[in-house]
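Below you'll find only one chain, the form predicted alone, shown as structure tokens.
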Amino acid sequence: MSKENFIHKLFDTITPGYDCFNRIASMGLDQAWRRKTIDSLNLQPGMRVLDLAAGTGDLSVESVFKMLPLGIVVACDLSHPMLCSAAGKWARHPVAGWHLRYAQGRAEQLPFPENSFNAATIGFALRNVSDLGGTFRELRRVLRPGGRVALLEFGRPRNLLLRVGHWLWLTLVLPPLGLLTTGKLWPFLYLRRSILGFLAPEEVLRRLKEAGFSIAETRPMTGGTVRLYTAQRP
């Protein structure tokens, strides 16, 4: 099975318990991480924003709130059940429903023309794409000149004590918690493996620059367990 098909199956499988798992696993911090991600973009009313690998739309809605009273956010995801969950979750929201659009698509071949968006986000999905460099090139293509990306991803603490605690959390807590909230274990064994095996921050920045982005930067959050990458299309 290809990585793309594997990831597609994974997120189709865990959709019903996805939000519950996120809240408990992050100890409620995931929404604060998302707000900081959107804050880094300096969004203005009337902009168009792409939320790639949008999941159930939490990061998309943070963008909406930053652009009121105008602005459009396109939530794009590989998983149709995730998009359906997002649409059902936000359709009746008195604000978000008016500003959200949905599209199913691959990160490596986005279904949008060039220069479509002022900004783009990805939340916790850099580990999941089949071609990271190709994904970054596609983001650059669909962004307008001067457009910014904000990429939220899990990291690995550099402090030894935090690193040990992080490993124990990923190994002893996350898989059982995933089983409890979604009824599935294998997606969370993959989650642990993908976090521990992901690229070093310096390598992510290098690939952003190779894809044509400038001012590529990263900063750790929550002791380095999460990282925010930002970059700009020249």
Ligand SMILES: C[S@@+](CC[C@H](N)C(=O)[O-])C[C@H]1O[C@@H](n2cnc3c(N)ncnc32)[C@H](O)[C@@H]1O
Given for the second form:
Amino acid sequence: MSKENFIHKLFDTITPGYDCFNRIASMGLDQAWRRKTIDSLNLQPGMRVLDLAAGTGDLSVESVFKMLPLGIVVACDLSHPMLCSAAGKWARHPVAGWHLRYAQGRAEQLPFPENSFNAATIGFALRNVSDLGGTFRELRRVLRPGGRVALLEFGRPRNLLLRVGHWLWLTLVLPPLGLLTTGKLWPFLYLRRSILGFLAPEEVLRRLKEAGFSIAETRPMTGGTVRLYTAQRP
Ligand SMILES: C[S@@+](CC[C@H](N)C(=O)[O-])C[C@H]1O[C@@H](n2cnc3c(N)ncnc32)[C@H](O)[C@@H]1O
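Instead of the form predicted alone shown above, give the structure for the form predicted together with this ligand, please.
So here's everything in the complex, that chain up top.
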């Protein structure tokens, strides 16, 4: 099975328990990480933002709230169940639903013309795409000149003690928690493996620059267990 098919199946399978798992696994910190990600973009009312790999739309709505009273966020994802879950969840919100649009699509071949967006985000999906360089090139293509990207991804602490604690958390806590919240174990064994095996931050920055982005920077959050990458289309 290709990586794309595997990831597609994985997220289609865990959609119902996804938000619950996130809140518990991050001990409630995931929303603060998302807010910091959006703060880094300096969004203004009236902008058009792409939230790629949007999942259930939690990062998308943070952009909506930053741009009120105007602004459009396009939530794009590979998984139809994830997009349906986002649409169902945010349709009930008094404000967010008006500003959100949905598109099913692959990060490596975005279904948008050039220069479509003022800014773009990706939350927790850099590990999952099958071609990271191709994804960055697509982001650059659909962004307008001067457009910024903010990418949120799991990381690994550099401090030895934190690194050991993080490994224990990934190994002993996350898989059983995933099983409890979604009824599936294998997606959370993949989650652990993909976090431990992900690229070093310097390599992610190198690939952003290689794809044509400038001012590529990264900063750790929560002891380096999560990282924010930012860059700009020249
Ligand atoms: C861990 S979830 C993150 C969802 C959301 N960004 C968040 O912050 O909660 C990863 C999402 O990326 C999507 N995804 C994975 N690979 C993708 C690809 N190649 N193209 C588009 N979406 C993809 C999955 O379907 C899933 O909804």
